[in-house]
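There is one chain below, alone, in structure tokens, taken in the form predicted alone.
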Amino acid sequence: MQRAINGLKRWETLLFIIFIGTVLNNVAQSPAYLNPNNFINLFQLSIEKIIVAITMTFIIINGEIDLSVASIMGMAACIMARLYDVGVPLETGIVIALASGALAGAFNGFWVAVVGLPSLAVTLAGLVGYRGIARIMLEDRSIGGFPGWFNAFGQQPVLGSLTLGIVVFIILFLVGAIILHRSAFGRYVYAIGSNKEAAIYAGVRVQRVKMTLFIASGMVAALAGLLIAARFGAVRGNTADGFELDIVTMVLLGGVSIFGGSGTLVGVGLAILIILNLRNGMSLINITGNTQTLVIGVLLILSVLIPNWGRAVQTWIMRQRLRSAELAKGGER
């Protein structure tokens, strides 16, 4: 009985209830929601964001944040497009674009892990800097005309009715869950996020773990940027602009503490489903993109405030119990 009660208190349980409520609301709002093609589109239209949310989960559990991911997505796509535009084979451009993402992640990781600067400041600077590189690459132009095989990766199914982006997400999610929850590296990620100094004394190679996470974040962001280019068939300097809001919201709404050390990929997966269904439902009833962004912003605020309020309430209850116990002991004397 107690185990069942504890299960109901879990954040993931609450998210599952919210998810079911969101689905039922969408069904009531629009009959088009149950169309099988709608479920594919639900993922397809945000697939690049949810791919990057996986590595962002690791980063935030580790006690850091990466606000530059959307800019790295745009930068990688623009580098690939620019190289193709000047005659470089697209395959070579893809490799260079992925390498640029890894390099950007390593640059972020150096300043955070080695120098010790706050990741918020470092990646905020990266948000501006990498976006600047993207705009320099293309200026005000749009570059497209990529080979058909490349566009097919983002637009045509590669496994049943699933596009490459959805297949990549499923693989990364499963691999990420195993690494985070079933490996020594995952335990190191949690340990550093909970108490960095204690992790150092325990022999955890903190710098190596953080560098690995930021490099992985940069590479996955670059991959997501290439998937955007394939899906749209063209690239501009503002590609993926503002995506970091949705990505961070998915992770925090999933129960990952902004202070690090706690959270699960299961919770993040449920948060992804909630946000995708919210956006999909609002689109089906013709709510504008700006209003959708406002709703996601409110969710981001609540995802930070509600856990803090919960901890504050728990602390208050514990203090009241201790005070009552002390008063009871005093009465017995």
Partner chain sequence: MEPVLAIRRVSKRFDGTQALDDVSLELYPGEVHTLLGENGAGKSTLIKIMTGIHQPDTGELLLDDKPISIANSAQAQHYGIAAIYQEPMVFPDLNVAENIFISHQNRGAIMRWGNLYRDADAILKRLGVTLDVRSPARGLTLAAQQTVEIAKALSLKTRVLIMDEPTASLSAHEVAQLFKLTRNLRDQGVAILFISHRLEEVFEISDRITIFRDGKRISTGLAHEYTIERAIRDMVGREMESFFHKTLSQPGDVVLSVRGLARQGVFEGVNFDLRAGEVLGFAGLVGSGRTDVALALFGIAPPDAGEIYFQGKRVNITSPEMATQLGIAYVPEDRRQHGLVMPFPIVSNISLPTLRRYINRIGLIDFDRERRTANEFRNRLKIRSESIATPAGKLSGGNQQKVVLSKWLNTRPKLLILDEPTRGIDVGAKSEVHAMINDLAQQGLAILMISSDLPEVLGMSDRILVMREGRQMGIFSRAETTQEVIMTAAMGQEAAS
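Treat the numbers as computed from the prediction; the structure is a model and nothing was measured. Take the two forms, find the largest set of C-alpha atoms that superpose within 1.5 Å, and that set is the rigid core. Positions refer to the first chain, counted from 1. First, how it differs from the form predicted in complex with its partner chain.
- Val266 is not among the residues whose C-alpha shifts by 2 Å or more between the two forms once the rigid core is aligned; its shift stays under 2 Å.
- In the core-superposed comparison between the two forms, the C-alpha atom of Val295 has shifted by at least 2 angstroms.
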The other form holds:
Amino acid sequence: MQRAINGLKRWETLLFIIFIGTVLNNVAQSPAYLNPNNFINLFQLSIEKIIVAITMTFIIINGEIDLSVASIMGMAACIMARLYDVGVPLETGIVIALASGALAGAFNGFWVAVVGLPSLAVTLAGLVGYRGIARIMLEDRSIGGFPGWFNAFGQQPVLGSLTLGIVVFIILFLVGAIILHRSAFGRYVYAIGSNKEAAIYAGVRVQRVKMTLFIASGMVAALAGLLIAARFGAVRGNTADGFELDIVTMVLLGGVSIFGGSGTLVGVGLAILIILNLRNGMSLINITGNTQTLVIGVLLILSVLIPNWGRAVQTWIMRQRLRSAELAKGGER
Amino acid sequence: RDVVVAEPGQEVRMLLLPKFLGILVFDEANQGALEAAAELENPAPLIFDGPTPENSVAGQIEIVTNAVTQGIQALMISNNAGDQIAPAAQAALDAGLTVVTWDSPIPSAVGEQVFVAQVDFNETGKVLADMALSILGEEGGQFAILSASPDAANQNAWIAAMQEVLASDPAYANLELLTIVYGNDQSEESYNQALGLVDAYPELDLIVAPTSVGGPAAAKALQDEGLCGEGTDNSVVVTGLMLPSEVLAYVENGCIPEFALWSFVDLGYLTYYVTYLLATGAIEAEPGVMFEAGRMGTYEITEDPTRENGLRVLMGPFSIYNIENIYAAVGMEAPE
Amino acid sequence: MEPVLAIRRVSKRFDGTQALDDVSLELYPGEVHTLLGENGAGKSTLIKIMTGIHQPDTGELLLDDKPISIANSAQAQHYGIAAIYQEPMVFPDLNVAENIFISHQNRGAIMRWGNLYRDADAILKRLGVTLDVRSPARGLTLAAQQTVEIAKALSLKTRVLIMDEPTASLSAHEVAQLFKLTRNLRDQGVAILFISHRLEEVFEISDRITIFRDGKRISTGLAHEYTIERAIRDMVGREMESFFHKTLSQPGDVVLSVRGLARQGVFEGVNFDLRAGEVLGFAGLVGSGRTDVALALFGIAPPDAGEIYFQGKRVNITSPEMATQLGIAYVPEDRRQHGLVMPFPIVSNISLPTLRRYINRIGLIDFDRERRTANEFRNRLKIRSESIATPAGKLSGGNQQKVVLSKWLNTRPKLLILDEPTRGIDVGAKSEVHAMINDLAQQGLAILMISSDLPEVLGMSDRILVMREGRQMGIFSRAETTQEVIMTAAMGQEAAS
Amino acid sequence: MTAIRRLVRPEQLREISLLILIVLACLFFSTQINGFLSGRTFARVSTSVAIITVVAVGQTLVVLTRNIDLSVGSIVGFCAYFVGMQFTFDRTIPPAAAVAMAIGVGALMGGFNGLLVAYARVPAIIVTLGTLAIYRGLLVEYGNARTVTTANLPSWLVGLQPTNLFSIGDIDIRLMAFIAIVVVLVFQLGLGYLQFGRRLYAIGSNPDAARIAGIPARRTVFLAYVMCGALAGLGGFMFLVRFGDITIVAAQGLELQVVAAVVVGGVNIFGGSGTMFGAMLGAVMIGTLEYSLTRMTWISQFWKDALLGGFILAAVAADAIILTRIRKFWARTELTLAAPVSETPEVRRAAGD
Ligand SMILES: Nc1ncnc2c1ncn2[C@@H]1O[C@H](COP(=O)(O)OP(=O)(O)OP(=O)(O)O)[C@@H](O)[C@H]1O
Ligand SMILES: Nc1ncnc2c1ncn2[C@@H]1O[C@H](COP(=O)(O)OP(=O)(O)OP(=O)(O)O)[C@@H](O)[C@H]1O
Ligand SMILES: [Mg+2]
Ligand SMILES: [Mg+2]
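Could you switch over to the form predicted in complex with its partner chain, since the one displayed so far is the form predicted alone?
Let us now look at the entire complex, which starts with that chain.
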């Protein structure tokens, strides 16, 4: 019983309830919602962001942040496009673009893990700097006309009715969840996020873990950048501009503490479902972008506020109950 | 050939998609479209929906994609996503929607049926060059371009056209283009860029800003630095494409001696007509098709000379504004 | 005489644990009242209720016979109740003087730095410590932090002063200083509530003693009514034999050999050999550099000069991970910062350094095996907790220490470095730890034990190395030493007088 | 050595190292840009960083308490637009009332943030990420695609931006820069000499200890947010003065610039240390770099961002490296006051957990 109550108090449970609420609301609001295509669209339209949200979850649990992901997405896409434009085979370009993402991640990781600068500062510089590289690559041009097979990856289903992006997301999510919650590496990620010093004293290779995370983050961001290039069929210097805030929002709504050390991937998965559903539902009834953002802002705050209030009320009730029990006992004597 | 006239009263669910919300010109276009909708007695309400400025590209694509699910029948897109919107627009076309672009086309023309061009993009280049020439005079001078973002397709096309005009006609030989900078349609960046220009190029005479945000910001910067406006010799001034109501003060004080624009109300009106006709099957998107667009008269669908494979309806003309006619344009009495 | 502060039938429950069960206590002006109890008996919880950090579930507090409710620390201070907490609570970015006067809301809205430094200096002088009042608190050793805490409490005009294990990280010299002050305050009519696990100290300072067990008050009485044996019986609930089970054994091969070890500006010239089965005690005043030597051996702050031979091989230890792999374990002195990941459950804390052992074939953690180990240690060390899934942060101080010990014993080290291993541990647990140290030595482990508790060092070590100001003053064999000899070595000339 | 150590606190060390970096950067740029070391450069940079500086001062107040305010960009935009619109309705609003209005609206918005962070215990980043969207959304709703234009503003307001208060030799102190300097000085003094200021450090330094020490942490954090909002409101007014033409995207993304200034200025993002001078120097550093890069005509527009990113990183890294070096050096000179064995960044757990 106690366990059941504790289960109910979990963040994930709350998110699940909100999620069901959004689904019901959408069904009531728009007949188009239940259209099977809509479910694919719902993921497909934000697929790059939610892929990066997975690695971002690791990074934030680790007590760091990576604000440069959106710029790395843009940079990788631009590098690939530029190489393609000058005649390098696309396959080679893709490999180089992924490597550039990993390199950018390693660069971030070096300053954070080895030199010990705050990740916020480092990746803020990266946010500006990697976007700069994207700009240098394409200047004011837009490059498209990639081979059909490449565009198909972004636009056509590869498995049943799922696109490559969705398949990648599902695989990364499952693998990520296992690594985070079942493997030694995941345990280290939490340990470092909770108390870096204690982790060092316990012989955890903190630098290596952080480095790995930043490289993974850079590489996954690059992959997401390529997916967005395939989905849009063309690349520009501002590709994926400003995605970082949305990505961080998803992770935080998922119950991951910005101070590190706590949160689950399941929570983030639910938060992703909520945000996508909410946006989709609002889009279907023509609520404009600004209002959508506003609603998600409100939701973000409420999702923490309501459980806080709930807990306060609960404590109060418990104390009242003990008090009255005490009074009753006193009366007997 | 026949001039097709629209048959009012048919139901077409239409969506007008601006680059993003919160900019006056797009609201004016919506006014025009609403006017046309009333005239055509379309029982379905016109939807005016757009992304936020910072999320314009992904937001536009999202709206286009969702439009199919929603059962929208006709899309009118002022494209801010370059060719990146093409797959989504093509998907909409494939799903049987009518897709028309206005204000800013899809560069590759993939996914659109017709582009309703406010003006001829080559002509825009010429108009910009002419204004520069008329401000700087025969002896010419140095100028710089302050554009929106490096990613804005229509701005880039206009600038390219202007450069071409400058290079091809000896009449402009004395106009020297120094550089192109970008203010990203934000006042603060445009302001700082304008200051950077006057510092980096002491001989600068003119800033050409083909953006309704960049122009006033540049004018304010120059005015603040005492380079133009009352009590100065207007050593550096601004021209470009702007909204009369937003630059009145600078025209009055001489910081913007001359600028150009077309009517966004008319553009919205015409776009609505074209789209309605296409969606109701009254016309096909083919070169040579002629139709009547209500109060604006007769138009023809032609090949777009500025884009391969593209079709367009050319609205025109430019209105050139200066101190003489700006009061009329903003509906004010000219002061004595 | 009227009690200043009376606690009436207070109960407090944390989900799962009844921390306090119908507890009453009176504090009279001008007495030193000592609370004794095992780890987790509820001492700190009671204190936190008296200072407004926790609210009692039931029961009430009376100040001068009038019921009061204390909602927060500011209110507690307003009533004249001040506390020195078990874990020092300093502000690392503020300097020492500011730290001392942080609670003085009545010093006015405008800072007068000159006065502040002067007053802080004066208070520290009264305490007999030299600390630069302008230096930031960041980087102070635990003992220095504790000193700041004491100064902070003394700076307030208090009627009730609570001291939760203030001596845990102090050495004899500082303790004597502190007691002098404490008596002073007592004579001025302050009621002092004192908590300590060092029984000799308790009998030295206390006027009255109250003993807690399992959140209940077992007995209260004048200090001289108690003997050590009775106190222990009341705390533990059964008879217990004497403390130090030192069994002398035949030392084996040299495990660790250190030659001319130095880290610039911190310590220098450290030379010793440590054999398997031997316990080498490290004694010295607080700040004498003992911890730094340990950190050098464990690879956290590698030395600049000197040689380390481990099991006969010259080694260059540059990271804790390397040290662990060699078979060196280090139980740090600051368990909050370095010892534990507080939000982690006990089980994950114990397995952290050895996680690689709990990986199954497909590369995932074998939770069952991990839990089995944790349960073993929980039983062996008698860790008091609801289960091994309880977060370490919710344990009482002593139980936390046991978790840290478990975690390192589980690495099955060849050399075990213990830094203040019994800091904050109750008598029962202490004797268990001592028995364990003894056992481990018997099994052939080489043990290096840093401790500020002189009886402990003397009782447990085969040999004792004394440090002073970063220099090794000598190594004394168990047979030839007394407390006096060690203190003289540790303090230099002045102490001899 | 001891004397110097006692005189110069580590925080001030940060500022000195940053100042040296700025001087070095200026020397470098003076070889690249004609007439760089001139009054004009000063006027340009000082006015262009004035707004960021004012907002960064507010941000610093909040960051010191181990919180953050990401909504400042939206507050600045809202206040600039709101006050501008009031002038559109009524041009005769007196200057003092306009400023008060901007500050008031800003303080209100900051107060809302503060309420949620301090009293409802919602983590700051969540609150302000939310209000970043909410305040901007309100502006869009309120703005309804209209634009504030200089034509609608009274001439005294339009004329404020170039107003020169006084000159020191070649160097003009313009009104905007003056406001910023006054704000920095006032708040710097407040931090150093007011109980309130020290409390901000204490709370950020160790939130648990702050609670135990009886510091009214909630009220203090709340007030920090109110002030941060008020300063953002003042920044909004300055924004209106400087740019005149205000759209609903005004000051979008300003929060990142402000956070960058604060971080480069050596304010610890995890609370407890940093100064207003530092924040100002951070803003100046970034402002100088941006100023210089736009004026080096041989550098392509498209290289600017990449270089700026590199410079920001270099500034942060140089600052950190210089600082640890000096700390180590001092640690060696004085045994009894040694630095910690290993830097122990405070456990960054939230105050609210
Ligand atoms: N915040 C908390 N949440 C849950 N349980 C707690 C909390 N604080 C204390 N406890 C539990 O309450 C009991 C009493 O703890 P307390 O800290 O008062 O013990 P103590 O007597 O001070 O022990 P020690 O001598 O080890 O310091 C312990 O079982 C502890 O685990
Ligand atoms: N009161 C103090 N103020 C500042 N620094 C101190 C103080 N006490 C010790 N230190 C520093 O700590 C270092 C030695 O401390 P270390 O922790 O190694 O000693 P220790 O003998 O283990 O003492 P402890 O009993 O506190 O663990 C020295 O470098 C010294 O400068
Ligand atoms: Mg305790
Ligand atoms: Mg020590």
